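The data below hold one chain only, encoded as structure tokens and taken in the form predicted on its own.
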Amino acid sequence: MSAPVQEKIPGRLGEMVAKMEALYADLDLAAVRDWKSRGQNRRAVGFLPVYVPREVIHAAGALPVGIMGGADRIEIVRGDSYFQSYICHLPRSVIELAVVGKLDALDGFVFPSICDVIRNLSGMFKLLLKDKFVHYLDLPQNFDRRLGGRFYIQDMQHLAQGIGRLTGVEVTDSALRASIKAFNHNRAAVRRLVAARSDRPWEVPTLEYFLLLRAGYLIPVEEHTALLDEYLELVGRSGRHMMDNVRVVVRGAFCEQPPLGLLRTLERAGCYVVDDDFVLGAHFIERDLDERGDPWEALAEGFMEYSVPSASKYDEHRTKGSELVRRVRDVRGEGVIFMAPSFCDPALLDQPMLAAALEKEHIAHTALKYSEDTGQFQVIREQAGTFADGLKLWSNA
């Protein structure tokens, strides 16, 4: 039994959804727009996938705002100029977006070390937008907190100049302690998020997680937090039913982020999406971070002890296969979707070691790929479909 087309969500809950639904439409960022409106001098700076330090921007009184790109929302018109046709469409749709004035409402943008597509797309935004802040964060793969640490504490804190300079506000260390407390209030919320989607799928949709954590990169920090404190209390009680599907572990997805459309898609082939990289961002340090010492040594700390394993970094002290092996195992997945952007070359490179991992402890896994604005979605069903029905006849899990 597969799940049921989407249906119309009644109550408080349907709002909320409603509500997240609306955030992820919002290409104009008319919520930003919106925060900024109610106070003088409000600043708010973009920054791509996968992982910042949101803290840094928070406490320099500006407005962390994720680039996730358009989806399939928006035409491709100008963004193809820029970009030969062998690389991912996230940078595609992030310069369209730029070029025709929809991240207008953003006064800044920091673009992480990814890959060098990215690199070069903060290069781009320097010369297109020559009034904006624009910051390429070189995060640190050397993970020796004596050099690798001193590195990123150098970066963080030339970050926070530049901000302070829009805003007018310099980053204290008071200040970053409590945007460090208000980021751990978050971090402890999607915990229990990612927790009761492990247990209960089915009170936890794919659609309805994915979005939750969307909305976290458009309004305040403090706002999410309460979301997703009043979103689990109502699904708690929302008397949801089981289905079916089988339990699978999704990898791949950290950067480009797929549509809607492929997380409708992946429950009605019969599978329920038990852990995942979606929006890896809002779940990248795994532990609260110290409050009250030095707050630079505790970004640099959870950055380097405490995030996920990603293919998006290096990090000689944790193996990716045997922490993959490891999470499957922790949240009982039945197997594994290797789902991953076409020309994503960090995942995509990452495959098959991880599927070797899988293949020694006998866990079962399948690939397909996707671009953030995938419309026809009948081959992935069939292929998630299969896979589903081969797990629940022959998967020891």
Given for the second form:
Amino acid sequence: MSAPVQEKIPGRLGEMVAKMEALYADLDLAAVRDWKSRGQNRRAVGFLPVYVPREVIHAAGALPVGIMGGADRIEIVRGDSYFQSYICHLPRSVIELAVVGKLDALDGFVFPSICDVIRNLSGMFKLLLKDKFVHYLDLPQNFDRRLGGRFYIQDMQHLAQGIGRLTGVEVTDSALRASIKAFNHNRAAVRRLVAARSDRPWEVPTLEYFLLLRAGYLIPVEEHTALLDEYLELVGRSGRHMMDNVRVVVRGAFCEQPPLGLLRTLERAGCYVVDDDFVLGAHFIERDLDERGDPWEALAEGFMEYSVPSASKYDEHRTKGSELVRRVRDVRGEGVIFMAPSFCDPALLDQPMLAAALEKEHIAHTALKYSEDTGQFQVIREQAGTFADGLKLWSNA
Amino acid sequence: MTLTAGIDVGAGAVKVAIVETGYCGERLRGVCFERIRRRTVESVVDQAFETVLNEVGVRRDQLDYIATTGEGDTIPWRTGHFYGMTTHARGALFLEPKARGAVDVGALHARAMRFDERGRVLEYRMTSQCASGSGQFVENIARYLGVALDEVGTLSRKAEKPEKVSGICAVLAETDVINMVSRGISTPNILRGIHDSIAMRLASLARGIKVSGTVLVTGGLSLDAGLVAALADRLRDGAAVVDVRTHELSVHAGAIGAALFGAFRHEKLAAKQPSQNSTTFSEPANAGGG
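Starting from the form predicted on its own, produce the coordinates for the form predicted in complex with its partner chain.
The next block holds the full complex; its first chain is the one shown before.
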């Protein structure tokens, strides 16, 4: 079974979805080029998953652009020669995008610490793109404010200086506060989207939810917030009907993103995804950040105190399992699908711990793997379908 | 009383069943079978659905649950979807209450499953990519031999000396058949050879999950008496006692199972929400098929 075909959506909502699909398919970053062409000396800075404080890039006058790989839309020719075969697919497609010139619109790159592969990728970018700004953002794994917090602030300030040299704009406290405010508006809109999807998943299909989050990685934050608001208004009036699907929580897809066909397959197999970690950086901070005090402190606090549990973060107090259980309960989830990219060490290493926590609470779970260029979904359809049937028919919940 | 519909969209045909469940048990109200041929699946589903609704005298809005299975997950006005394995097991149990196993042979896939007394699948195996154990393969061979599909089973059972055919690959098997025709092998012997080759693959699936007792053949090839006989012969060889059966409605097993599980699901949800008379699924704004 290949990727199921998407039904045509009528009206303004259909136009919006088409625009989001076009942004998703825009491997040449035409939207970024367009943004740059609308002003003098505009700069764009790409960042890799999972989380980067986009406020810093924004405050330095640059456009933060998410680099999420080539999905299933680019043939890997040279990318494979840079990496061994037993690692995930994302870095291969990112290298491919870079060497064929598809990332030329970007003036700099930020690689947050998440795993060895992304760290090595940052080194390759330094060697390959000598004329570009490349920064390895070493996110703290020590969550003591005086240690990890201080370290993180220094690292963000180095990042701000680097981007400032590109744009010629110094990141002042007031500029950073303004950026935090803009991203707070965006976070609030994303939270409304997440809540709508969890409450009425038939109105907000996973595919559209995913495309909306992805769009936010290519357009200015202010435009994205407006897009989210309009979408939410339209879907509320869409008249989409509720189906008897099971409510599942998906974990493991926080870095390399699943192909669109996989998201459609899950829903058609009878699963409403009511919580997930897709495009996690877009909803990584769970609440608004302080807009009035020290903005660096506010950003550090966001990461240290208010970020969601993730395999890319050290879990000092071993609370990831209980946090997942809490989240499943909060969204009235009936089961969990661990959906990790093949060879994703952080996701796969966390899985046994998370699965054990679910089993203790008698929450059903299943696990499947994908890569960003997966094109055949029959096995996934079978697995998700039987999981959904099991929950619908034989679960006591 | 709960009234539900099951729609099984296969690779070659659409099957629809209407089922009524209540204090007196489960009653099959009507079925419809429609080949897809060169039409869109949506139009065939709409036609088959309306046909069976008219035949049993039921309006769409009287249905408590519209369940799809197979490739029916593209039907936007469904209430819910069940995986094919789940529905064939339940349909087989309805048609043959003694059955604890089923072999579903459709146009492009074949699978064997073992289930309990509620129709819950305990174990299953299915064919992979190759279509040599499938209905499409038999259709192709029948076309080469100039035999109508409904004659295939009868002719096969007249075979006296079946010819061996490749059981691994449909393409090789088709080459074998061309050679046999040129060698003057009789049509019954060729057909029984084909049935034996398919039966060998199906028996291997069934043995892999240790089926025993009564096993119902479902899916499009369930009406092919030659294949059922060949499978019965194959499974007679094994250690476990297997009673291979078919049913005149076996081809509808998926649709019947979907309708029955739709009813089960409807009642389960109603029990969760006792204040409501029906499940809370909203009506689609643009339900197809009238």
